[in-house]
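A lone chain, given as structure tokens: the form predicted alone.
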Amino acid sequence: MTRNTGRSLADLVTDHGGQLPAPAPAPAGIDRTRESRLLRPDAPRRGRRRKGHGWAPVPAPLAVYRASSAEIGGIFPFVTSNGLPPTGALIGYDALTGGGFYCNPVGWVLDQIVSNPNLIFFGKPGQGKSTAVKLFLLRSMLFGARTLIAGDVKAEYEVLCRAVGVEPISLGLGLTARINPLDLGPLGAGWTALPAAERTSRAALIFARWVVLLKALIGARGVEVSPADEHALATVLADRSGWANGDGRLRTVTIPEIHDALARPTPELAHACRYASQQHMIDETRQATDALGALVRGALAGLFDAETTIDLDWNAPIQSLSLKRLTDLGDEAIGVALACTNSWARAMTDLRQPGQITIVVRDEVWRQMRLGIGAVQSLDADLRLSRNDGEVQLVVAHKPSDLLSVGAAGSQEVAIARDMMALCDTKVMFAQDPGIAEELSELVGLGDIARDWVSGWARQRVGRAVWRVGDRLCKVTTVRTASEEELTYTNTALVATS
């Protein structure tokens, strides 16, 4: 029976007249035969029957399958690259490609894979959850970026913040460190040598901050704030800060202040708030005043109500804001503190220098959205602003529910908390349970295959995560070093005490 071998590459090219290039002659002493036998040694189809020459006594049986092009796409070698550039902190590998996963927030900002640098961690305790965002804040500091721990609740950052040589800063009660929730921050810096006109500017970005933490801290106490209460602390913050005046003057206020004004007001605020009398404003912004009086004279008295005592070093890779000491007091002093230190926080990493990447970490985030319409309403503030001012904002929770519980099915608060998930593009899901998961499929909207990740891959070893960056899913695998394990442990209390 005659080959048919068809038609060899330099007849087709010679059809469209074409020519190909003569072979070079071999080198005078090569034996290309004897090179062809051993690029192809010529072996058996079942190996020889020698140990370790790979023989067969049997031939393997070939399996045929029936594919679609989308399940062909799925199978190895056809799988390809998430399409992520390798520059920022390495994070581990993903297990789809074998390659290294990097996180980049700014860059795939530039890059336009996403529309803003925010961050989402989701995840059961103990899935790995706490020592990947540590190995990302860690890797960071190597291009520069640096951190804010905005409230340590549980000291899980100390340790790292002592590796590289800073001293965490702690709150509590009989503790020298204070934090006054209402200072102007950088954006007061040689105020009165601005022009008028940025005054003007920064002043309404000053008075928003204000406006949005005292509302905050009134809702913590199941005081809904009216409108006409809210002309009423802006009215009080202006005239306690001496920008009422109209001489262009702003100095900085604390809680106290405003607690007194609304207090015992005098005839002109009376008037200026639109009250009829002195007597008429208290009545009608009691509430609201014996709201903020828990700050003055309750659980967390002697914290936020005095002039900030802490100085931050911005030279510092990294800064921690510890509340460890105040977890005794109850979820809702600390979501309460945890208000304060997010507002300062905020004030204090305004007008950073073009190209300074900072990374605001917002741990147990669930305890402050928990605090009413206004603790949501300013973490919903900050992470719209975070693209125009160079900041990325780190947010740690555990389940979908911890953003949805902040309110009656249909509410305002869940609104604005279900709409949080679109103001942070990367959503990284550490393992959950199944129905955990189909609230996250729902929630981000995975699909069945990712959905399946979370709840089955990912349980079957601990640092496994689904990261979800734009559109892209990338099954990644949190590697840490030997000298990293001892700076992202996170169960040294359980193992002190077994």
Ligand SMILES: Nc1ncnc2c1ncn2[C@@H]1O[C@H](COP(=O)(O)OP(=O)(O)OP(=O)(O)O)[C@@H](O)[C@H]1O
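The term rigid core refers to the maximal set of C-alpha atoms that superpose within 1.5 Å between the two forms. What you see is a predicted model; the values in this text were computed from it and never measured. Positions refer to the first chain, counted from 1. What changes on going to the form predicted together with the ligand:
- Once both forms are fitted on their core, a CA shift of 2 Å or more is seen for G54 between these two forms.
- Residue displacement note: V479 has its CA displaced by under 2 Å between these two forms (rigid core superposed).
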Given for the second form:
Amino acid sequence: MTRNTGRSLADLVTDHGGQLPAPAPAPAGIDRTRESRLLRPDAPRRGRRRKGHGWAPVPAPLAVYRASSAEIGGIFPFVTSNGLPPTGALIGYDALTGGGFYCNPVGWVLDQIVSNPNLIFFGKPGQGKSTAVKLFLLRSMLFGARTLIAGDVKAEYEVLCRAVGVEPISLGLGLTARINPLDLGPLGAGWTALPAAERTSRAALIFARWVVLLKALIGARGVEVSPADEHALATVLADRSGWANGDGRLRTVTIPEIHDALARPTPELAHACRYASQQHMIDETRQATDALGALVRGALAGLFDAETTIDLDWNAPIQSLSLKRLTDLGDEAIGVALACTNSWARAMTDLRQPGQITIVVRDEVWRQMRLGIGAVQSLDADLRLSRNDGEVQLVVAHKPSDLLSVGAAGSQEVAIARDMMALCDTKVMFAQDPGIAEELSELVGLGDIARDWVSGWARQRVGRAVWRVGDRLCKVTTVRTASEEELTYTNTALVATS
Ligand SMILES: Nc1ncnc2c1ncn2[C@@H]1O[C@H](COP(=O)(O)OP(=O)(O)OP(=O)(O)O)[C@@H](O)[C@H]1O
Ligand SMILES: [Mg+2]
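Pass me the form predicted together with the ligand as well; I've looked at the form predicted alone already.
First the chain shown before, then all remaining chains and molecules of the complex.
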């Protein structure tokens, strides 16, 4: 036991010839003993060795800082921030820090927080995925971002478009809007005035896009496109568009024209495609031709098989292609329409001003993924390109199996879909049931704590999500303002029927 051998304050003052004033008598009714209990002297490093006095066998290795109460006040209650800069669209608040949460994918790339600006949203139905996407779009518009909704399957983005004064384009049987997915797009603008070298490089981009789309469409009928078929498709496209003539001219083609050329090739075309005869070409490409033919007569009929009749205003803050009128035609028709719309959207965003941020939204992406390898490859290509051209791709899925059920386990489709996760560096995870949260956790590489947030905390309220931005995890609650409520309300049908 240590003995206190030092002098008291009273001794010290007396030694120097002074005297401490006597303490004032306590006013009646005040218990000084209670007060002295409250003002205990400093505790030893391990606390007092008594029950309830915070004793620890090993002292905590704490770094000691001294600061005045004025400085401490600024950092109380000592919670660190998520480290993301407060720039871009304000989404809601971070439940861990209580601070605002801002989404700025392009800024994050520039700050090297993420390596690509793409976002992927997961969450079971009705948890607020589309709402968060709409709020992000709306609030990004303030910074000049433009948006393309590449296939609005539920027509839920129409309200948002109208709110900012844009009339959405509706595609469906009996409607006037037609889209030719093999459109030249803005790359074809002022074609004749372009120098020859520029035309050649643009034509290469256009042909690559056309071939990817045709492969996706043929693959949608379960037909695998062989390298020979691909060569035939590329040759037919070059022939029909006039590019093969070598005079630098290029005209728009349509899918039925390509089908006709494959079904009834001229001797020259068969020769150019390196087949022995016309009949040889017909026999060899029969599967692919028939698949395309079935689409021309079926899912594409009257929608994507003729010249484009609409003109998109690329200066508008948002453009949307509604596909709701197609839902009666089934999932395949919707999937094919999404593939065409995506290809067309790509064409339309080919030539953008440097620094212009475009957000391409693919809500309900699983419908497109189901079309097979071609569709998966085409989405993959879009995601890969975005890093370089300032385009933000925003994909909305329900659960990991949306991506992984695109093919048999171990197949090429599944491998590409898995890789796609890496192409979306920002993952936004709304509520999931525990089993699915486990799957998601494996795919995304969440730890146990974040997995429990997804299956616990997020499920307690609509609009809660775990954002994984590069390596950082944030618990974010999306906040809607009163005026945004009607723009994001998607339960209208439920209310009407109840
Ligand atoms: N942050 C929020 N606060 C309050 N209500 C919200 C919030 N987010 C969404 N909601 C409400 O929840 C409902 C479903 O939202 P939303 O359509 O965004 O879900 P979803 O996840 O996209 O569903 P689905 O998978 O069916 O498309 C909407 O009617 C919306 O009003
Ligand atoms: Mg939705």
